[in-house]
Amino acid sequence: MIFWEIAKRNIRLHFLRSTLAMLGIVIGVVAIASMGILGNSLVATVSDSLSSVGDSVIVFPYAGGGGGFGGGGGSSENMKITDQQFQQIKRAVAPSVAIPVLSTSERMKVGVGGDDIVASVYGVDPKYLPDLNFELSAGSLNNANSGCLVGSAFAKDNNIKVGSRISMGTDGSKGTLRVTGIIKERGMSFDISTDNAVIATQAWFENTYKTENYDEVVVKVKSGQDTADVKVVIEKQLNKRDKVVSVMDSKATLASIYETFGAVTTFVTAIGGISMVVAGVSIFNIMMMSVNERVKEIGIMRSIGTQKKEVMSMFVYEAAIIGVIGSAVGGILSLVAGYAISALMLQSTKYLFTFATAFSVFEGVGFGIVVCLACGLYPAWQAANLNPIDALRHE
């Protein structure tokens, strides 16, 4: 097609100028796509970390903000959930499972001659451990009063293996626990933050710390029940007159987190879009220069019978070539940039080759092509509508 060949010829004649225009598009596509890859990878990372806790409702004692993710440390008895309140929760949420949890922070020492360390300690009745869906990397769920589970990070940092002994309290004043299992890394969680913690039995905890009340109650919602409905039932049952408990719906919290990360992804992608707008302005200027340089050529073409739409198509083709090549190169480089950013910021590239990543790349490439075509339309229209007589007289 003659006008396609003319468009390619003009790009070759002004190779440096066209290359610089393509470079602007490449930078814009890389910025948009790589930011999209980072945002989607971030959402996927958080989703994987929290996917196992979306079926939970967490009940904390209300004390002007007492409580938080994974319990606290050493709260006083009047800031705890009583056994009577636990029984009310248990009846209200049936057939879902209500799990009472005790928690504190404690000094401890691993093995003989180990360093003193401080870590979270939880007390959980062994019969509830299967409901908490702990996955073990070694050992088994303990059922002995002197046994305990430890989190993966805690085990790694302190060189703990199944069978290791942990002296609890200063100089072992609170006894010794034997490690029966190591829990796989769970990441952030709303119920029990196990990664850097020791999980002992409820009986050991109550006997050691002389307490019978709980720091939180974790409700594992059964299939067929909605976490929002369970939350409402608990609040109606316990907060009739005064607010005595705070109830957190993990599913609603997850939705809020995803919405926030989605907004962040949109924001950083929009920032990348600014560079694409700058590239678009560059394309527009280059196309206007091309029209001004070829006014006489356009006049000759029009005088021998070339139609307006054919002249216009010649310049649109030129913009399309710049846009397609620049966007394609930018799409390829965005995968490299996305890999580097993910490895640097998330320490993982496992989410690089996913549908969301592919969509981000296609989104960047598509936006680059559309911007080029849009910025080439007005110069092409102007060229097509030049008066042939005036064009021939142009110097």
Contents of the next structure:
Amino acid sequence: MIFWEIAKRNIRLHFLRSTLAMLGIVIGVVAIASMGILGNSLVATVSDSLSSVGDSVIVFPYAGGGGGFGGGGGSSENMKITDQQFQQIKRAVAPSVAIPVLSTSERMKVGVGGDDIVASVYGVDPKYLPDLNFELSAGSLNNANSGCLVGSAFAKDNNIKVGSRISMGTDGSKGTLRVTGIIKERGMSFDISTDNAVIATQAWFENTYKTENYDEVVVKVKSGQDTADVKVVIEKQLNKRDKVVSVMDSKATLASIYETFGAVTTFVTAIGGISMVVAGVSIFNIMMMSVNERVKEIGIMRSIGTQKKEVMSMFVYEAAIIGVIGSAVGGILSLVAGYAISALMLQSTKYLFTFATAFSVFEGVGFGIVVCLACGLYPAWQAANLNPIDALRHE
Amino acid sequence: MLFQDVAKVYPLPAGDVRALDGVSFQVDRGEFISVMGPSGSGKSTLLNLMGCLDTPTEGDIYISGTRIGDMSDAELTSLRRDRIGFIFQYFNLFPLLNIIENVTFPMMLKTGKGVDPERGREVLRAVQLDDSLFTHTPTELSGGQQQRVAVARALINNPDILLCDEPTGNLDSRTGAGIMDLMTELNRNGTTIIMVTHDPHIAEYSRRTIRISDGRIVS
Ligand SMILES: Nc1ncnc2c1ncn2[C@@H]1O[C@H](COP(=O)(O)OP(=O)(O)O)[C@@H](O)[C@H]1O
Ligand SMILES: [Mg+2]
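Other form of same protein, the form predicted in complex with its partner chain, not the form predicted on its own:
All chains and molecules follow, beginning with the one already shown.
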């Protein structure tokens, strides 16, 4: 149609300013879409590294105040969970399995003449190992008293193989552990972070550190039971008089982490939206210019029988062309930008080609087109409603 | 076309301007009328009312028996497109369209789709424009050539009425005479022509002259 043709030619005539307006839209789309992509990749990365947690509830000794995360090693005896408390937990959560875990951090040395390193050391009774669902990349679950499992990163960093020996404590003062198995990478975990740790037996740990109390109790919740219910049951049982333990529901914690990431993604996308608003203003600006410099032309068109809606369509087409081209280029570039940002910030681009990415790009492109049309609408309406006589008299 | 006691008032901040006041006359099919009068006397206002670009403040205007005050903007626009041809002093071609496109533009409006350029060529030949210019842009043409294109554009939908606001006002007298010969021939073929001018020589081409002064018809 002729108005489409005129719109195209007018854009070509004002190539520079049309291109600049398109650039604004490109930036807006890239900002929104790449922020969305980054957010999605972030969530995907986190969920991947947390997914091995499964349904567990973790009981920590109450630290007073804050409570929660990582009631790790080095805590004093009254900051521990007693065996009596453990028995209470065990009864309360049945048929889910309660696993007592001891932990500390320790200085150690691998091989002869190696450097001193410090790593977490856990004590877990071998009978619970199947419940913890450790996947091994080599060796087997240890049963021997002086055997241990090590995490993948720890093994890699220190060149450890099945059968390697680790001398514990300063100058081997805590004896030697023999590696019987290497646990596959599990990522960050709420219960036991194995990747950089040594998992010894409970007996060895108690013997070595002369302790009988536990640092945490991990409850692997059986399917059919709800983590939230288990948490409530434990709190009811143990915190009757004083708050002695804090209980973390991994599922709820995970949910709130996702919620937080979701909010962050929304927030950064909204910041991207600001650049889209700026782009919209520039579209509005050039459309107003386009109308103002063509008042006379509009007057002629109207006087020789062009309907209002036809005049309007001509300007809407113009805004639409800028919007669609700008948004399409923006869509393509946002994939590139998303790739670059993911590669730089997450050191991984494996989450790029997902449905969520497609949605983010779609969202950015759609938003770009809508903004262009919305910002072109008022100038177009104004053009259509010019008084033909006044427009004709315009010089 | 019938004007009955027509007045047109432009409300301006400095006070209302009564551009036309109590104007009554009739135009019959096939007439060739020139409208003369000093600058600011209301000639263009009169022509704009005839061309359905505006409706009168007072009085009635009938075109083929229909009162234009009763018509919607869309109806008036269609009327302009289908039955009226406009020719302006400053040619007023569309700079983004080439000659053929300019000429066929009103036809595209009417049919709502693309138009066979051959139809444009026919009309352009009828106004004696050289074939080699058809794909040029308006600015590449001389004033006389542009006005011929404007006439062709006004004619493409076979209008009943041709309205011209100082069609030769921007042309030298020889080129102007050429355009006027064209008009005379169109009128001979049955087109009603109403032409605003302040050049008595040009007015001589018409068969009736309406003189107006201060918004009133004086003769
Ligand atoms: N659109 C308008 N708005 C306001 N005043 C107008 C308008 N058109 C014409 N006028 C005024 O009406 C009077 C008649 O104008 P016009 O019809 O253009 O005269 P002419 O064409 O004879 O020179 C003038 O005083 C002019 O200033
Ligand atoms: Mg005038």
